[in-house]
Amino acid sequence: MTASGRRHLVLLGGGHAHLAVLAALARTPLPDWDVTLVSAAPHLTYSGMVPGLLAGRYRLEDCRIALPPLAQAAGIRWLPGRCTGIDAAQRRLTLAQSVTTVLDYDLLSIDTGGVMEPDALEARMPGAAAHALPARPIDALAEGWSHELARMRRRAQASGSGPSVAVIGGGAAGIELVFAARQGLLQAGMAGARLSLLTGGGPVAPGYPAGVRRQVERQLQRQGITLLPSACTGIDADQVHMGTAGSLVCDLALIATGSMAPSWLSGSGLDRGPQGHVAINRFLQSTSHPEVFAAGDVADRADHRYPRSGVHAVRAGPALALNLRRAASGQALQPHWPPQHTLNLLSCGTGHAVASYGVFCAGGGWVWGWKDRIDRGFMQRHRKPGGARTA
């Protein structure tokens, strides 16, 4: 509770369901509660279209929604900070900013996205830490993809040779980044590039339907990059390292082999996952302690499996909308289900995309510009105080 006896609801992080939370809040706020949305950048970054960002598609500015007009817009105090730890028994947590601050609340919503811890990184590939770029946070890579780009582009003009490119993880991710990486060397010149893609020992697009694999390793071979079943061991300098099957000369690694839960959730004292997320019910409540709401990469359904992506945490957005509010005036809580299929759809570089749904699946150009309306119309849809469509 605050200081002037209004009830704490605080909003940590600004990801793709804290979008819907912020549209709901902008239509009708909470009365008598204080909301607080406290984020390390202001600005979400929609990880859709980042993979277009590396191909030379889009600019920074396309791939970002501003937080900031949308917390003014629903009536509600935008913080900078970076969560350092939650005490869950007492109801607060911490943030560093230019000095550590320490915030009470009575409800708590999570959905800070996705990260990729370096120390647990370390540990399984030693030399990640300093000489890999990891798809999480999705804001170090957007941003650290063009310094990267010019570093290889003067090693490339001093040496006379292209650069090589290693994309760990045979996901989505790192299938899309691989496409991505391709493009985005041909685009800044750097013709002779070769691309590699580890899949960690299993197939390419695993949990995909057979056609959505053929279509895939077909577009990786009609484009010239090497799909190597083999995992990464180790990285250095300039070579990635695989274990018996060798070593691979490398100039830049990309790592894409999932996300995984933030450290600050340990000592929480927060029910957890067994990879370490926010462990919800079907109210996306934690299991734990009924005050606290999570969704997104952070969360982990206990009484239901389904994929990390941002398709699941979009649409978990209105849900975690409607029981914040029922939560806060004391109403029962409603269940959400995520759905049993959902469309995915994967870029193989500008002018090419797969769709899934369920077995079902296609490919081709117009599937990409079928993806790049999607695209374009989330953000624009979103970038609207109260734009985004709730429960």
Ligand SMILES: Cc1cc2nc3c(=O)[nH]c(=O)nc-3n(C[C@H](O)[C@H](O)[C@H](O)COP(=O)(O)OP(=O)(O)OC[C@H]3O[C@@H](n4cnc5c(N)ncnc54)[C@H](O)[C@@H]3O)c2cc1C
Contents of the next structure:
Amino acid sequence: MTASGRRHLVLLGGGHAHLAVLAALARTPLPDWDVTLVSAAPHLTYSGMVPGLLAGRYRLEDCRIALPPLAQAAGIRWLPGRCTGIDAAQRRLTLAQSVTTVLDYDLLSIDTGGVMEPDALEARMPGAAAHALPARPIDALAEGWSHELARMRRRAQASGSGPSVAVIGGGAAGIELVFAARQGLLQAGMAGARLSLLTGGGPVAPGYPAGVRRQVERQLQRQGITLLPSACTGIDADQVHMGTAGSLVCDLALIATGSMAPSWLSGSGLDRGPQGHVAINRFLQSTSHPEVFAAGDVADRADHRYPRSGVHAVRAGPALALNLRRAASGQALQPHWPPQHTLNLLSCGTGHAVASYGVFCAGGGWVWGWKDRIDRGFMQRHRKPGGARTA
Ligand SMILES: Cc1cc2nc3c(=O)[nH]c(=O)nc-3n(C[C@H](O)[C@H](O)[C@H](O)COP(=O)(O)OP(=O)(O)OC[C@H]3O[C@@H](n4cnc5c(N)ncnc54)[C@H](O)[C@@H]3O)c2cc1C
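Alt. form predicted in complex with this ligand, vs. the form predicted alone above:
After this comes the whole thing, all chains and molecules, with the earlier chain placed first.
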């Protein structure tokens, strides 16, 4: 309860699923509840457009949705802060702001996304914390790229040879980033760049249909990007090490090996999935604490496995909004069934993308144009207060 004696709903994290919750609140406020949106950043950076940012196609502001105007339109409080712990028994959050503060809740919804913890990266790839640019936090990637471009330009001018970039991780994010990095270097006038994609030992685009893999391999070859089926075992200032496969000279290592659950969940008392995410049921509700809900990459649905992606986080939003409202008024919750297939669009640099839906796939310039329109439409819709789709 808040000082006013009203009950308190905390939306923790300004992630993709919470956009629908904010839109639903803007349309219909929650009577008798105070609502607070807590987020580490005053914006949501839309990852779908970040590769285009690296490629020089979009500006940083094109990729961001400001959260305070959405909170204002929803009539709720916006509180900047990074959650560092949850005490589910006490229904309390700890936030690191300029000072550490605590926030009590009656109902909590978590949508803080996945993380790449520097300690965990360092344990797997010694040197990563000091010498690599990880894909998460996405803000650090988006902001760090322009510094890296400037640094590589200085090095290239001093050495007289083109820069070398290694992207570690052969999944969707790694694929998009390696194509984008190549294009960004060209756009910045750095010819002769050498790009490599390390897949960790397996094929590129694991989990995608064979047709997608073939199209991605063809594009990698066409654009002169070296595909290395090796795992990174360490990184230093100018090399990526690959165990017995040797080392690769590189000016920049980008890590896109997938996100993890945040370590601050470990002492929360919430049930967690096998990899430490918040375990949720079909109502997007914690399996241990009914007053806690979670969606997006931070959550793990025990009864129904599906890949972590922005698409799934967005799709969970309307169901989350509905169930928070129902939980707040003591009504029965409704199950959320994620779609079996979603449309996946992999951009291979500006001008070419590969689309897949289940086993179907297609590639070409028109797919890239389609993705660009979808992404810009998403931004336009979600920047508008009340614009996100709700149930
Ligand atoms: C380079 C790249 C490209 C991608 N492209 C695509 C794509 O094209 N399509 C797709 O479907 N998926 C894509 N993904 C995956 C996608 O980014 C994630 O699946 C998606 O962001 C998950 O959404 P989310 O709502 O769980 O969290 P996020 O979008 O990560 O949002 C989390 C929010 O919580 C805030 N936050 C984080 N930690 C805290 C904290 N401790 N306290 C308070 N607030 C916090 C953040 O500031 C942020 O606002 C891509 C990923 C990467 C890295």
